[in-house]
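To begin, one chain is listed below as structure tokens, in the form predicted alone.
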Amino acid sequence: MAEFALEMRNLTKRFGNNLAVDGVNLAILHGEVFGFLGPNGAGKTTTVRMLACLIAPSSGEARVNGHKVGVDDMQIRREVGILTETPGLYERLSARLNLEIYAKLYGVKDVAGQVERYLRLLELWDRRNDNAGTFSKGMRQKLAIARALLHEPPVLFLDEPTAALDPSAAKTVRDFIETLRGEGRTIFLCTHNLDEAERLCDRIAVFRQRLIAVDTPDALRRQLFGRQVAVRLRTANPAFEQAVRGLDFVQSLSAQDSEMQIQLTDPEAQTPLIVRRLVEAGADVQYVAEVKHSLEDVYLSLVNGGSAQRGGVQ
């Protein structure tokens, strides 16, 4: 088995002057769930096609576990599944007929054993033979991840597989894709749902043309923001401020009202220090919280000119 699932190396596409994907450096391990954001335009789909195997890199390299983009493509689609931001289904044939077709033309054995198996698996089983036509846009959006896997991919592209679905469906998909992560398989997950993203993956990539950013959702938030707690007090007082800031290891402190905001090194260690030097002042404290900046807050950071160190594999 290669080392990486997936591995770029200044990965690059070209459409006449427009420069799409900007020399991509990136490795994804077996196994992993990972997100790679980035706004409209920003050359995601590009890059989920180049490795793929569905366009041709400008320049660089990529590998697919272990095979060469350009080299091994139709090894590398034999071993993909991909599922479309508006994934073409055969409208006037039924759901199962949908699937035996792809099923057939990936060379699965057992084709009606397998094309059961995902109709059941994402709840379409009692709908196999009506037509896809007649599918609300959520059950296509599972028929077609159903069709992505009928032949047992080890990696699985998925971009934007929640887009445009209501509550119910969209938890049916991300539950899918848990179960998915369960077995192992390596899934390159393009989306623009941040609450999304921060539920399933491992790592994300922050990504507008080339990398801003990659690592961990907590490790990024660290970062780029520090660690912060929230200070509430029953009054505000200057004296309760300056008492706070005169410990060494706070980094920061505002204060709006009765509730400061204080970053540290170590929360853990340090909270009960603040609380001990507050109680001492005089203050009363009525709680005391981490601050969690979310995954909206890291991303906009980001996209807006914020910086972060690149983090684990790359």
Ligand SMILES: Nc1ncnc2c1ncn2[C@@H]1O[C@H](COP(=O)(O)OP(=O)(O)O)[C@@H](O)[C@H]1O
Second form
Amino acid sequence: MAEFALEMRNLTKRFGNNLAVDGVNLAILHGEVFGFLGPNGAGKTTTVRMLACLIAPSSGEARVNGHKVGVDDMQIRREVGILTETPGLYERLSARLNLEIYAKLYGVKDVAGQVERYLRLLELWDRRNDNAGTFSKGMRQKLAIARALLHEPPVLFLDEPTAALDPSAAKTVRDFIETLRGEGRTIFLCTHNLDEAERLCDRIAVFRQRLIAVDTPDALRRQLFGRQVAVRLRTANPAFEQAVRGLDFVQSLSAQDSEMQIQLTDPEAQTPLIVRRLVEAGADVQYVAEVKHSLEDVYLSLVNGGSAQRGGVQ
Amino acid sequence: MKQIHTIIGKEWTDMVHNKLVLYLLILLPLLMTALPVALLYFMGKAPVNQQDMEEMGRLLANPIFGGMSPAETMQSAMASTMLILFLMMPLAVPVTIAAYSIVGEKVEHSLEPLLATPITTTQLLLGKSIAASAPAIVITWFCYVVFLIFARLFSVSDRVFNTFVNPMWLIAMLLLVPLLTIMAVSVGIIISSRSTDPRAAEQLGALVVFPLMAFFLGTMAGFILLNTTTFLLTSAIVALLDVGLVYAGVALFQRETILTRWK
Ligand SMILES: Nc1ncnc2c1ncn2[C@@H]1O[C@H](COP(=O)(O)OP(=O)(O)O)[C@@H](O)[C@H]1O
Ligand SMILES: [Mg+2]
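Just the form predicted alone so far, so send over the form predicted in complex with the named molecule.
All chains and molecules follow, beginning with the one already shown.
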């Protein structure tokens, strides 16, 4: 077995003069659920299309389960499942037939068995004989996900699986993806939905034409904002701020009205010292809490290239 | 093989669900069959005058009509010109089906997941071509049989009937019909994989195929020697063209271009 499920080296795609994907270097482990997070037009679909051997890289290389894109395309196609941006079902055919066709194309041994298994798993069994054209958006998406899984691919690409869905359909789909975790499959999930990425993914790449950051959701937060505590006082006073700044372990401090956000290396040990110093200076401390930046803050600040914004107190 | 089979199965199920295409596929040839049948009937009844016979002088020189009475020759010759109709019969609907097949799936977004499966371009295109041509070929044969039944009834003599099952007709039916259909369908597929709009593709398919056929059949009719050798030769030429067109179809099918051309 190859060391990585997915490997990209300087993967680049140009459309004429338009650089859609610029020198991506990434290695994704077997069984990892990897979030590929970026705004519209970031190049997510283009990346997935290259990895699924639908379009050729302009330069650089990619490997899927050790097979090189552009060389072992047929083998890669057998080993990956893909949920494309639009479900692309055969609308005039029944749900069951839609799946049977793909099961056969993927050379599934037990066609009827696999089709039934996934129709049941995705709660479409009762509607199996209805034409896909009569399905709601959520059901179509589920059918398309079933279609991508019939041949039990070790690598699964999901291109914005919930983007076009209403909140409740999105939740159903997200819940299903969650059940896929721990089946040992590698999942490459494109999304611009942060909650989705955070909830489902082991690691996240923030991506816009090129990779901006790659890490676990927690580490991404920490990497960008460090750890911060917020202290709310009854009244604002520059003297209090000065007092805290005087402590040598305070890395940075921002004050707004009567609230200070203080960046620390070891909040558990340092917070009591700050409180003591403030009380000595005559401040009335109303509350103290660690600041949790939402992934959204991280994302916005990364994608917009701006500075870290003030987080909220949790 | 299994992949081709799956594609054919899919296309046919889709066809059955698409009533309009299905009716056209069946009814058009049947309507076209009515024409030679009617001609046969009225020619059998019509009095033959000398002037007609002179005009047909060239036809009569054809050994096929050797030993026939003027009435027999008239009926046989007029009905024989309808052979052309049988050659046109399986072209119109399949070419539109083929012209829709790729660009249609592209606009319905079903092409991308399909191309992500382990299917080769050759398998995909062969599946689509066979799916578009086979029903039309079979229906044309069926219409030929219908025509023969009526010919049995309306022919003024056995000699006339026999001209419709002579080697020339059999070669036309068994060789030329399938070969011309494959030609039309291959052109349709090429148009489909190079175009951006299904309707335009269908129209272009019809536009390209008809002059092509007219040229072909016109030249053939011009020889009007209507003999076995001409038909065999034509079949051989069409077969060669078919092979070239199928290869061209695969070569011109650029997966990436088809998927990313329109945004
Ligand atoms: N077929 C194409 N031709 C030209 N440009 C394209 C094509 N496909 C995508 N692009 C461009 O590449 C960039 C990335 O697109 P895409 O991969 O669809 O982004 P995402 O999936 O992240 O929304 C965009 O700027 C888009 O306009
Ligand atoms: Mg996209």
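Here, rigid core means the biggest group of C-alpha atoms that superpose within 1.5 Å across both forms. Numbering follows the first chain given and starts at 1. Here the structure is a predicted model, which means the values were calculated and not measured.
- Once both forms are overlaid on the rigid core, the distance between the two CA positions of N237 between these two forms is 2 angstroms or more.
- E61 shows a C-alpha shift below 2 Å between these two forms [criterion: core-superposed Cα displacement of 2 Å].
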